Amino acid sequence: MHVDFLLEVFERNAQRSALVWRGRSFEYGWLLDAYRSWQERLTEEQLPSGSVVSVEADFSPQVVALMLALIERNCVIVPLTSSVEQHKPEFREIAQVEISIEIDAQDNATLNSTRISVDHEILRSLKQRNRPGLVLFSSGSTGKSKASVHDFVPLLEKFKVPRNCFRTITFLLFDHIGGINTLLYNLSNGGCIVTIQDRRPETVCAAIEEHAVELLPTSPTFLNLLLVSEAYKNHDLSSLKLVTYGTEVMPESTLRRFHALFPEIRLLQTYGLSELGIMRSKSRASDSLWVKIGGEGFETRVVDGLLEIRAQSAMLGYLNAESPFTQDGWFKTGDMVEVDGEYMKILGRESEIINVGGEKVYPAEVESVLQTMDGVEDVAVSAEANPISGQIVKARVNLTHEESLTAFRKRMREFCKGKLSRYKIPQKVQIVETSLHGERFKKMRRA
């Protein structure tokens, strides 16, 4: 059925480490009878095939090997973490949930009915069809919430093919479209899954030390924060192989400073979104910030400078939004790119485009010049309404150290003269204590 190649790849390497979890190391063959263990239960349990289930947890033992179980049982799995822990009622009725699953930190699980009923014609169509189904929500650092849904069958069929093995940290999140493409790339492979219980600099490079861990899947934001805290300076990370990311625009000053402290680790951008799944990708160069994307099942096309893109494995549609698609099946990303023959260069969200008297601004770029200044531990850049100009440059700044707002403008001012033109340089600046990224770290632009 749907699993059944990556049951032959649990049989194969029974004695492998699958997954360590809280230090504790989970073979493949663990996975293999957990996972049947879990298909008895939900048999016993009398769960319906065809389900909507919430699966409220992150990466663990348990957690992968019900996930499987569910897909092969045809339910539609709607994966929460903590990180969404003040909406997942909504969620939950968004997604018409019927039932949910959770798993303790003792990775124990409790099944409720939540009585909800399922009328949505995209989720009733999955069951019509015994097809699986996944519910992600995106992260509305722009806005509301989305739940796109998937037919998971296409989603699984990339992994059919054998790539390279790896020992991978699981930073992106259980109910990212990152993390699931981590988690199934991991288990098609017989890689290993290296679980952490948070995501801060220090405890990823314990990790990393601790485990080999050869892949670490990541964000900009986290790369930044890795370079600013020094934590690599109190661990060997000399396992380290390669580094993915994606989820945002990645500022040019933190690839070149993390290029140059770790020149022997390779770095790729890889793009990827919730509506459309995580798309093959090359980079120019480690340093470099043009990549190449797409590959099978995937086709790429710039309207006016917008990426657009038609998948085989595109959402079947939102649950709570109008389809985002054209007549003849191409998502509009919203992501502005320039194009050099093959490759391009994703300069950043449409709808973050800060417009100064007719001049185009995009925010990664200032950001990517005052992250490299003394003191400074994260900025945030975003537009703010103008009666002259239209808008101006607005910049949200963690300081590692205290200054005075007066002290700082005029130290920033003087530091951008020959690396922004004038109208870039920020015209506001707030310096604030709260964090300017979200749980999944990614760059949060509006307060």
The other form holds:
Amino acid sequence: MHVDFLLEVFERNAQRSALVWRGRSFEYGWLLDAYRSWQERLTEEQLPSGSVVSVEADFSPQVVALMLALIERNCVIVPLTSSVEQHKPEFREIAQVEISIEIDAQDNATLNSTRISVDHEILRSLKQRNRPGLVLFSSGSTGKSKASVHDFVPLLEKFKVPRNCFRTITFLLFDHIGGINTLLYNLSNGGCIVTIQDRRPETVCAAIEEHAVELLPTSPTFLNLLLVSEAYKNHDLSSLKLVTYGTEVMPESTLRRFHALFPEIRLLQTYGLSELGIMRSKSRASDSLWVKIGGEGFETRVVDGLLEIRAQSAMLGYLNAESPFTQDGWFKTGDMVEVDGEYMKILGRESEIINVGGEKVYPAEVESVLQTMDGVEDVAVSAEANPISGQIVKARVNLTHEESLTAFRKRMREFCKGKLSRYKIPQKVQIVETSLHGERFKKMRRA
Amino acid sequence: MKDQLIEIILEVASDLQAEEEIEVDEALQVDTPLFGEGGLLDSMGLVPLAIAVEQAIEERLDAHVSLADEKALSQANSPYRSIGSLAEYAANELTSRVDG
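Same protein, the form predicted in complex with its partner chain this time rather than the form predicted alone?
Expanding to the full complex; the earlier chain stays at the top.
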């Protein structure tokens, strides 16, 4: 019932490739058969309708078929990928997972009962109403991971409108709202997703070349690493038509450099949150950070410089935190924005703004400048408390070559002069070896 | 140790002076006033200098000292009067840490 519109697409496109996994192509006809096999297996295993089920795997053909079968059985799906390996037991508890389904590297599945029972009000209400659900954990880059619960039915709704499709890399995993969005978008339009085993620039570029990928949905952090690694020089990326970026603020310098190198590739900023779903968006130009966001089912407003959104596809609530919605259903994103007519520019998280003696500093602006320095591979800027100025600007830096702190610091301050106001130039610098981004290629500003 | 500290502070202060294009009559030395009347730095320059000195001490002497905290601010005689007084304060902080 819920996925009938997808099954029709599968039937019409039976011969077409739905998914490339480990170099092998799987057609829509195959996916349809796999979906039916899963329906039978879930019945044989007597999996109760409405169960809370964790799907513990990375993107694979079986995972896609299984997810659709679970939706049809009104189950609440909790996707857990290897990127949250050490958090799995905790996340199963929070999401009150009754059955865990693990899919191994050979794409074989094992079902296990967890003996956890469901008593959370939101999960129980989904069960009572016979609605399939989805639980997504936030990355925790700005605090603890929050578990948002969605009713799957409104999430599916927007995919019923046919749109153009592209051969797409699944850069974002299926435990991320962006990954789910990529998957459903392609399945509903007969498109093809190309899965990758890791997300190093080299692997991604090789997959683009080998499978003639047209769309790369990714993060600014990854685009910066791609530029620094120069992995693009070893591969033919001419199939790539569109790169979408979201999940964090794009440094202006990264956007400009990418656009200058690949003027033919259109760059589109996306805006989505695990609490609300992905909105439709339109960048003013490929080299512009101004973006129009909204689309059917979304309303936006700006209150005191902060973006608020009301969405039809909004989550029902968090499992482990207070409801973040206002009385009348607006979600406070915590993102500071600048507005110009229909367009807005996202400046950064309100919680990450640095206050130096009363002056505001946005980490992304400082990072954007430092990232253009020779020898800088990656940089994360954050606040450090200081009794004199309240806070100071601290930069943690990954360097491509060894350099002493004194030498780098001197070079950095000279480089920033004229590019940043005096109070924005990092007072404190740390040269670090550890990665500055998380598993989802999103900057981790907290040390 | 105090000589090493003076050397570090002189170096950091000279860099800062060059960066910020602060005009000085003569080369910086131990009794050059840092902050306050006739000082090299304004209030915006004090924190960057203190943090830069802290970091240089960490790198070269492998020791940690706080030069921009409540304690430094609440001294009866401000450690920021001159390059020499800052070196003296830093030296005291470093030795008291070793002793204590």
